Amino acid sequence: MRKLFAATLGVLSAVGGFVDIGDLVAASQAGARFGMAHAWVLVVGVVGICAYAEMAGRIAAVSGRAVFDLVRERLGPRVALLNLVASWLVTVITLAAELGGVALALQLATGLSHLLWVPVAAVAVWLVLWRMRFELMERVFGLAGLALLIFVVALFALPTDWAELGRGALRVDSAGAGWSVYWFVAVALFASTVSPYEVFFFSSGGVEERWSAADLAHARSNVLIGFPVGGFLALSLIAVATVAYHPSGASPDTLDAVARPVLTALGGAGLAAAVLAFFAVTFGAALETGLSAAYAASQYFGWQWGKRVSPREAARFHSVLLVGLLLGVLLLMTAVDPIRLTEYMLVLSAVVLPLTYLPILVVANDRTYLGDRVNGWWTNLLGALFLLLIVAASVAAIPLAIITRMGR
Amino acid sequence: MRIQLAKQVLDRQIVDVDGRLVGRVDDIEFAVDEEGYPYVECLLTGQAALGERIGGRVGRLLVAVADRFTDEPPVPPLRVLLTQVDRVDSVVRLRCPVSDLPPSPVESWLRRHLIDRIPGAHRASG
C-alpha cells in the first residue's frame, strides 16, 4: 500500500494517458469489435512507455531537466517549435475532450445536460491547478482513478469464459472487419498509450517534487507500478467489452454504453462506482493535459514554471494554463463531440511522436546530464526498438486514417 | 574556457544562483577585441532574440506576440554578460540572483494585467 502511495505520480500519468475519455470509449469499441485481439498492443505500449518514462524520470532526477527542455536543446528552436505547436494543440484539444468527459460523467450522475456542466468542470480544474499542492493533487486523483477497478470486479461477476478470453488475447484476428481497420485501431491504441503529454507530465512532476539523484529508486517505482497499473485498467475495459459486446457486434459509442455491462453485472452500486471512476479519470486527465500544455510551452521558452513558486512569479506559465482551459471550454461550447475529437487527435499525435521520444533517448546517453547514470546497452536496445515502432506508427497513422475513413 | 557554443550553450536553460529559471540562451552576441579576435560578449534571451534567430514569418510572429503583451514595444532581448555566468553544465548557471537582471517585460505585463488580479496569486500552492 505504501508502495502504491509513493507511485501516485506514475499512476496519474498513466491513468490520464491510457484510460482518459477517448480511451474509455476507444478501448471498449476495440473490445466490442475485435475481442481481445488488441491486448498485445497495450502490452507493447506499456513496455515502451515504461522504458521512456524511466529515462525521462532519471534525467529529471539527476539533472532537474524536464522533457521539453531536452526537445528544445536537441532539436533546435525551429523543429522544437513545430513539435511544441503540434503537441500543444493535441494536448489542449485532448483537455477539451477531458472537460467534456467530466461533464458527461456528471450528466450520467445527475441527469442534467453536459453542456451545463462544462463551465463548472473547467472552473473546478482551474481551481485545483491554481491552489492545490502538487503531491496532494497527484495522490487524490491518482488513487481515485483506481475506482476503475470496478471493471475488473464486473469481469468476475459477468459470465466470463476466462480460457476463451486468454485465447483471444493470443490470436491476432481482424474479426471480419478488415485488416486496415484492425491496424488503424492498433495505431490509435498505441498512440494513446504513448501520448507525449504523459512524459511531459511525468518528468515535470518529478521536477515539481524536487527529485534528486537520491530519488532514482522512487522514480523507478513510479514508472514500474504506475504505467502497468494504467495498462491493466485499459485491458480490463477491453475485456469487459469483449465479454459484453463482442459476440453481438454492437459497438459502445457513448459513455453509458461503456458502463452498461457494469450495471448488468453489479447493479446500481456498480454503476455508481463506474460513474465515479469516469469522473475521477477524466478529471485527472484534464489536470494532466492542462498542466502538460503549459509545461511544454514554458520549457520551450525557458520561462519560470510550476506550482512551487507563487503564480505571480510564473505569470506566463499561469497565463498559458488559463488560455488552454479557455480554449478547451470554447471548443466544447461549439457542441462538437468530444469523443470523436480525441480520435482525430490520436492520429495527429501519432505523427509527431518521434519528435518527443528521440531527444529523450539521445539525452539519456549524454554524460553532461547524467554523469555515469547514462543508459545501459539493454535500455538503449529497448529504446531503439521502440523508437522504430513509434516511427512506423507515425508513418502509418495518416494513410490508415484515410483508407479506413477513421476506422469506420 | 573551451566549450562548443552551438552544442553546449545555445538553447540551454539559464538558471540563477537560487535555481530560478531566467530564460533560454536564445542567441549569442559577439564582439571584436583590439587585435581583431572575436569573443563572446553576452548571451541573449527573450522572445525577440529567439524570433530574430528563427527568422521568417514564424520568427516575426513570435516577436509580434511579445510586443503585444508589453507596454513599451519593441521588447529588447535580455543581455546576460559572460561575467555573470558561473558555469555551464546541463544548464547555464549564473552567479547572481534573477532580481539583479532587468525583469522580462512580458512576464511583468501579464503579472500586472492578469495574474495579480486573481485572488491567491501571491501564495505558492507547492
Contents of the next structure:
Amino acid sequence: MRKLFAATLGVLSAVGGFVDIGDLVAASQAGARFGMAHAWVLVVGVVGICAYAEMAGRIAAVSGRAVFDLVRERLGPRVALLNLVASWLVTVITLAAELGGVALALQLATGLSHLLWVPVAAVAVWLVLWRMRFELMERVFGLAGLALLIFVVALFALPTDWAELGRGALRVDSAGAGWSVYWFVAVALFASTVSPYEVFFFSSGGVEERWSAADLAHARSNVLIGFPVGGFLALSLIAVATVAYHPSGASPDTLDAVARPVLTALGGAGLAAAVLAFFAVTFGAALETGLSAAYAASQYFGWQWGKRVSPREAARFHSVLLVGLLLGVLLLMTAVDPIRLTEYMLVLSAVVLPLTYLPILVVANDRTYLGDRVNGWWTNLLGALFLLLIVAASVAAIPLAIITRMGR
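Return the structure block for the form predicted on its own; the form predicted in complex with its partner chain was the one displayed.
Just the single chain follows, nothing else.
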C-alpha cells in the first residue's frame, strides 16, 4: 500500500509540474485569439514529451546516470558544450520568467507590485531548495498545482457551448488573424509543452531518487498518466479563454486577465483557487528550472551534484544554482514585463529544442548504457517523427517572430 501511495503521489506531482508560466500565457492567448484551433498542438506536444521523458527516465533508471551526464561522453565535448550553453541560457531565462510568474501571483493576492515580490520569491526558492526534502518538494508544489482544476470547474459555470468547443478543436482556423500569426502561436504553445528543462529535470530527478531498472514501471506511470493529465489542464486554459475572450476578440495579456473568467464564474473562492494554482505551478517550475540549470553545468564539467548533496560537498553545483537565481532577479528588476519575457523565452526555447531532444534519442539507442533496454522500433519511429516537428519549429520560430512582430 505504501508503494502504491508513493506511486500515486509521483503521478500527481508530474501532473502539477506540467503547466508553468509558459503554458499559462501561451494556452490562454491561443484560446482567446483562435478558439480551440490549437488543441491539436497540445495533443502532439503531450505525445512527444511522453515519448522523450520515458526515454530520459529509462536512461536514468538503467544506467544510473542523467541524460546530460552522458551527452559529453557520447557526443563529444564540443557538441555537449554547444548543448550546455544554449540550454543553460534558455533555462536561466525560463527561471526568470517563472520567478516573475510567482511575483505576479503574489501581486494578484496582495495588490503589491510584483517587483517587490521578485527578491522574496527568489529567496523562497533558494530556501526550499536548500531545506526541503526532494520528494516533499515535488509533492507539495505538484499537488498544489492541481488547483488548476478550477478552470475545468469554471467551464461548467460559464455559458459554455460544448458542441462548438468540440467542433472548434477539430478545425484549423486562422480566425482572420492570418496564418503566420496562427503558426507563431502554434510554435509558442508547442515550445511551452516541451520545454527543455522538463526532460533534464525528470532524468536528473530520477538519479536523485535513486531509480533502478526495478523502478521503470513507476517512472512510466509518472510519464504516461502525469503528462497527459497535465496536458488536459493546459487544454482547460485554452477552453476557458475560448469561451471568455474569443467572441470579443480580447486577449488576456496579464495574469489577472487569465484568472478573470474564473472570478466571473465562481466568485472570490474561484479566484483564490486560481491564484493558488498560479503560485504553485510557477514556484514549482522555478524550483525545477533552477535545479536544471545547475544539473546541466555540473554534469557537463563532472562536478559533484545533487540537491541531496550538501553545499559543502557540492559547492560548485549550489553556486551555479545561486548564480541562476541572481541572474533571474537582475533580469526582472530591469522592470521587464514578465509576460513579455515569457513570450520571448518561448521563442528561444523553440530554437534550442533540437539540441535537447536529439541527444536523448541517440543515448536511448546506445547499448553501451542501456543494454537490451534500448528503444524499440516503435519508440524510434515516434521519436524520429517528433524530432522532425521539433526541427521544423526550431527553424520557423525566429522568422515567424519577426514576420508577426511576436504575434501582434
